[in-house]
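This document starts with one chain, in the form predicted on its own, laid out as structure tokens.
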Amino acid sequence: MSEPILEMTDVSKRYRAAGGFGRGRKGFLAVDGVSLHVERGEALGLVGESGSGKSTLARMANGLVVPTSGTVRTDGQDIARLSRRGLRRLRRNVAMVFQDPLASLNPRQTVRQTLENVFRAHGETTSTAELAALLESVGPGADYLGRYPHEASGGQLQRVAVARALALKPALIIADEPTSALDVSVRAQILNLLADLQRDQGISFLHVSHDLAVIRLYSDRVAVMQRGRIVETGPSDEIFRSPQHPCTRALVEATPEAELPA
């Protein structure tokens, strides 16, 4: 069996309290001894209530947050032991799509500049034709190259964010609540796009969401997080059919039966 594209072992993250009421305290434990993995070509859904630690865990998976303890490995490499050059190579292989596309894109840069910066950061150049093809592959089209973020809708901006994530052909995309700021119909379009990428290009996904309905439809396996810990994992259908942990049962009971529109 091949090595997982992502493997997190006994990972914890404690934020120190700074001054004020937090002085003298141990701080806040956002993630507490979590172990999980994502297989190659798999979509793992990470679900939990707001404040459960899932976004912190997602950022540790990408090296944006440094764990207090534990190990994070991508392609078998311990992120904590990587040099600056090694971290740059990691960014090629592990990309991220954030919740708010408008906040994650530079308002002073056109879509062309945003995409060009991805290649420039890795010492590469690209052509207009290649950038146009990249945008065409996710929907907006070449006409968007000259636009600024405020000149596009939320759905089109998130497609641009997906294009940015795809630019260097990553093996893993971490999608942290990528559709929660979008309308329901647009949300379905973006999620269907991500599902197509998994199927057609074999990209692995770590889907992070508070919405179990989304996780059910677009993930092969589910990990349920509560108060910084993973309380249940299993195949998506199995988790929905027979949830074992009280937190999972509560999430399932609160999830509408209707599927997202196609």
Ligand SMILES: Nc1ncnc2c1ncn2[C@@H]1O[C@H](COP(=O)(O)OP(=O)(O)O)[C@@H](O)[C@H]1O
Given for the second form:
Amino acid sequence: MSEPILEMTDVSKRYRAAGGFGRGRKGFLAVDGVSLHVERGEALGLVGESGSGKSTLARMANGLVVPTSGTVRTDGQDIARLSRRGLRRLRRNVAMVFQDPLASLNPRQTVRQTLENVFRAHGETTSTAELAALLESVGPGADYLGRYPHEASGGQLQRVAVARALALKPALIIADEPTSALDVSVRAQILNLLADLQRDQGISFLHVSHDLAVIRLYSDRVAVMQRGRIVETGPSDEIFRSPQHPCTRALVEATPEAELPA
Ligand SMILES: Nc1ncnc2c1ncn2[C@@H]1O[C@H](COP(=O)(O)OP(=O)(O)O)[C@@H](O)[C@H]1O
Ligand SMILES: [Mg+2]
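Switch over from the form predicted on its own to the form predicted in complex with the named molecule, please.
What follows is the whole complex; the chain from before opens it.
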């Protein structure tokens, strides 16, 4: 019962060098022997500078990227050993929210079609009332069902992306820089929405950001990543108050004064 919703053990990812520019024939080790876990109901923040391997790690957590070595378990099951049915269940159980909602939604599909397709992909039907309720639970009114992505603001679109992630009642949501592409004015709203989902529905989060201020406010625990490795982990406030690793210190120092703890 108490096994973590996500457990990654000694996971590495080596990308093959495309054309071999400057990275040698062995390719590039984007993630280098990382172990981390997310407890049920927990929000783990993964923070690190750009290019440190956060997105690669996040994508390995739900099977979008296959590790070169190491094991990934969700709900106690090794995802490399899953049957087709098991993989489908994994996709239900672990949902993703990406950085850019406009890029992650099909421009030729209305919001209704986007949401319907999620149900259809898992052999389920749904009603207009259910779709409207789903959408309303994250903000946009039911009138958004008929809209195309270009007919909504970035903030509303990211709410649609959250609705899509929630459609099949996942246990874990992986949010990869979910507010980095949004106007500053709506960032807090989206982050609060995610925090509400964690609190009210007990959904676990792997929250990826280059911004430690965001991670600190919206995560119970933090893992700091640098050049493919986790260099420090701990409770958010502790990491912020007394960062041990130089990389963590640099991230804390890069945080605006106003967001430092009193
Ligand atoms: N598909 C890929 N092929 C080759 N290299 C990649 C690929 N995806 C990412 N990388 C490289 O791996 C490193 C880590 O990238 P990424 O996981 O996106 O980091 P982050 O999300 O922390 O910015 C970067 O140097 C990036 O250029
Ligand atoms: Mg990234």
